[in-house]
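Take a look at this single chain, the form predicted on its own, given in structure tokens.
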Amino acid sequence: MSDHDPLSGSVLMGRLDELAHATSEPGVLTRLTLTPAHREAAKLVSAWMREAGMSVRIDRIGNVVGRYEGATRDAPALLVGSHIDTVRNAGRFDGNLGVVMGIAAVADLARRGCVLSHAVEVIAFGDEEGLRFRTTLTGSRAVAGVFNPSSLADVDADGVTRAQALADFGAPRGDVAEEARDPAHVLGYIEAHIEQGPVLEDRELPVGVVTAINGATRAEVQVRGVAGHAGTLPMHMRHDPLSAAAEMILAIEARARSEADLVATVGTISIPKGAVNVVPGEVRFTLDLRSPVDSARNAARADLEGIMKGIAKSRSVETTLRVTYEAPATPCDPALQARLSASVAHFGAAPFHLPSGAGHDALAFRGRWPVAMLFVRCAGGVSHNNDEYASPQDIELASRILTHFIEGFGQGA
């Protein structure tokens, strides 16, 4: 395809890494909410909304908004969109992709003269990695109409607060509440996102049609013993909760890999007053669980709990699970599903669903409207660094998809 060609995958690419020059490190992409990095990041990708013929405004809380009109002024509007802040040392394809296609999409929508019966709003949200500060999803929720003012107040590490940040960062002072879009006037919301895992690449497939965005589960497990010394203390006698907490690890991987779509996680393990002479006397450890079905999660954490305790009372030693976080499952609505599914076919492609593992701002949409999401396969599953890839290839394929998604919705195809 010629690089005049909006959707052409070497201009896309070639955004991507003009965008990702917007860092707060040089040699590495780390572009935190409200900072001058992302404050850069807007300027160009408002102007590139400009040139693709969106009118364009930054909002209340910081995300870059443009809108390309429908037949009538007050259409409503299909959004599009992904996130432009980053994690630290973070790859040019999470959240940037997205933003980048929706752009794309819109500028030849413009260029073929095409007028939709609804409006497209692309957005370019600000906060979704949450680094920053202590609240995350802002943007999202802000447009959702469930943004938490208190959230203002969030401190970041070098005491500045989020409403000093959003005033240096040149958005409009006012009622973030005000953002908040009526659902009567919103048909739905699509995000295009690399798939952050390995799963289309094992087989071989471009994109992917997400089902839902799975909901997790984070909890603390403590198990609690007697210290020992190493050498005097017998092992029948011992009362240690490491072993135990081995048991239970294996036995939550066990759990996890009896059910399809199911994934446990213990990211981090702790021994307090540990030594090497010592039997231990507490461990602690994290879970992660998530599933795209909350009813099959929530039978996994009560299954967990149960063989966690029974292990416990098997080795004589005591364990208490706090739950620190819970997020529900997000499901993608399911004629939006079979929309972009043609989409794919209608390009050669095999039609795929998978569920997201990872969160995105469609969570914040979640009971306000449809959403859908369009997985691009990413090599090797890396993301988050700088080996993050995907190729031109695929995301020339994946924003001819997401066009005729988009086009397709107005015409009711």
The other form holds:
Number of protein chains: 2
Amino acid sequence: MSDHDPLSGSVLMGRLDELAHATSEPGVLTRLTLTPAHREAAKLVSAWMREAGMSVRIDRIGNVVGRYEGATRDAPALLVGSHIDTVRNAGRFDGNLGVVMGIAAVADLARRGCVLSHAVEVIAFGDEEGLRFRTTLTGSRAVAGVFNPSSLADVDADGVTRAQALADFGAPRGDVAEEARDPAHVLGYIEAHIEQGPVLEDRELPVGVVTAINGATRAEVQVRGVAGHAGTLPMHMRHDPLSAAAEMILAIEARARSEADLVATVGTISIPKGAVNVVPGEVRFTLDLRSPVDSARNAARADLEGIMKGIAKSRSVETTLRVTYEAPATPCDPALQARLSASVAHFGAAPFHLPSGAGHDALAFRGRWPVAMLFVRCAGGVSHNNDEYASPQDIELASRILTHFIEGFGQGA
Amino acid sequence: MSDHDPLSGSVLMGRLDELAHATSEPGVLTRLTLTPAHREAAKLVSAWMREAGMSVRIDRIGNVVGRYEGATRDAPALLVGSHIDTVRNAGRFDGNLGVVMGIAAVADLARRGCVLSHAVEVIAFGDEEGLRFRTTLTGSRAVAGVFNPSSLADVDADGVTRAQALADFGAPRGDVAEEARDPAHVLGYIEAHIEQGPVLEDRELPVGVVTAINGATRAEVQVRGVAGHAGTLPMHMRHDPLSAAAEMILAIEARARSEADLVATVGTISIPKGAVNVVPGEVRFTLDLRSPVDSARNAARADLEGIMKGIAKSRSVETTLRVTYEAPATPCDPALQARLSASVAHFGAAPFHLPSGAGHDALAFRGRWPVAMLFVRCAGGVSHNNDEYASPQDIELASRILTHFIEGFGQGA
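What would you give as the form predicted together with a further copy of the same chain, now that the form predicted on its own is on the page?
Then the entire complex follows, led off by the chain already shown.
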């Protein structure tokens, strides 16, 4: 290591840059799961883990697992993780930051000779983005004990199965279910990650304590009216589903605005068979509803269904809402949030709480063991492209907070 | 003729049925301009014209022109017309009805030995729908003297030019510009046509007197905001162009509803790069604005541009409106409207006035000579498909009104 302090912002930025060279496309960062680029990144991460004082293995589903033993052998472990697979044309920080920070925290503990009452395992998950195969979170699901064996038969665009890709990657053969951790041996899971949103920047805060990973409901809304000739159908005789949809879109926005942490998005809209000179006969749009609190999300959905039916009725059109995806919220553990807030405050930062609108590996651990997440401010809320950025100062502060949290973890509630 | 009365509804319906057999697709009516089906229809129409006592010719642009001489040779003519080309999978009435009615009116005059002070020319135009070549109304434009010679070079989907198609059709060679009529020899133009809208049916009226063929403005509206992650971007930080577009769509509807005879339609809307989980960055929609009065249409457009800019400003998004098509209204001649209303009233029907939202061959005669149109009630306002329907009773009444109008035309204002 070129610097004496593994938590220094410049050291961490250097590692993120180095890791970004593990890519399938020169010039941009593209590292889909179980590809040669992923293997290259896993090797680098393994080397850094060993250097930090950890024993390292690749597990049966392709995670890189580094273990820093506690005072007693087989002590229960605090898991610290994030992922090293990326989207196409990705940023350097998404996922990779949390892995690099976890390794640095252990390196700092080891450098200072700290042996904790608990073990620390840093895990570089390898399948968070889900671009190569249809399913996702296989790495964290295996650790959680909720791995679905059928995902070994998932096939990528070239016809390669996940099972074959795992073999090519060099993952040891064997039953993936064996990777399941006994919750009695896991104290909890903490993940540091860039926010991927603009809230911390807007509030001029370097870090935030996550309250929950939002639950989500996605739906397709259909509004059916009566198509007609744009020139010959008088306004008062129209049953225009687009006007109804416009009212619905504004009602969706108003409902989400009325409640903190609730977000609602209409991201696609179309008029099948639409033409400039035809009064629409049908409109379709999607709804994406997210909240850290399931009951709040469900109440909003019920309200909106009622509001949309009312709008449709008042305009003599018909509407249906079909739920296409539903995921419950993953609340972060209140005790871990309190500990993390204390570590944030320890470094003089304001312990600000916010939900996570994006999904993370922590989702897989819902109901298995306590989870916590530390968000790091990112520029403009931008993620999933080359403009993704977090400053060395924020990264250094976040790393010191994470290390403090890990170090203090065994020392009573 | 199987019936003694050429104006009888059953005779006219029989002719429409017979004409509908001239099609390119057995079982449905498809008769694109200058195709063999069009030629077959032109032959049938020519025969009916001759039988009615007219001299007949195919002109250089493919119109079928029948002339019923007045009391003096070369007397100025009242033109009576519509078109015999159709859309794909068309109804039997659109266009064809006006031609069949015009021929029947002359047949009735001839049968009764009526020689008028003016001539009557029935013209079956052949290029109103514009499906085969890019341009349209070439038949009526040639008669109006506003034919654009470049449209002879128009090419259909098979690479056939209009010039070649005219030769194949059997149109006489020669300069199409020669078909231009001297306005001094034309008294006016009258066209009977199904309404293609639901107004007459809604008011339980068999016919209507057209006030104008609506002018139209078509525009593409673009609203640009800032794209974002549907989960991580809080509501209060969004610049969502779809919400702005929704307000605009409702404002467009409200503006059109505020004024009789103004219609405004948003017929297409899209979110480029839209996805269920992405806050839209850009929305595009089309606007179709029509009115029988140009100043009303232009005022509405100016109002809407201001309203849309205000909505965009209030939401910190940007909007542009690009006009893609603009056509002035073609007012029907007030004196001809009055004459036609008198003929309607003569048969005990209410002389109801309404604008035409759809375009017609009469558009080509704007500013050349007076035009008038008689609309016939059609079922459900349906047109351009096999469900298009007008009743024999309405058709007979409309034919008697048209004949009365033609017969009375020479007899002073």
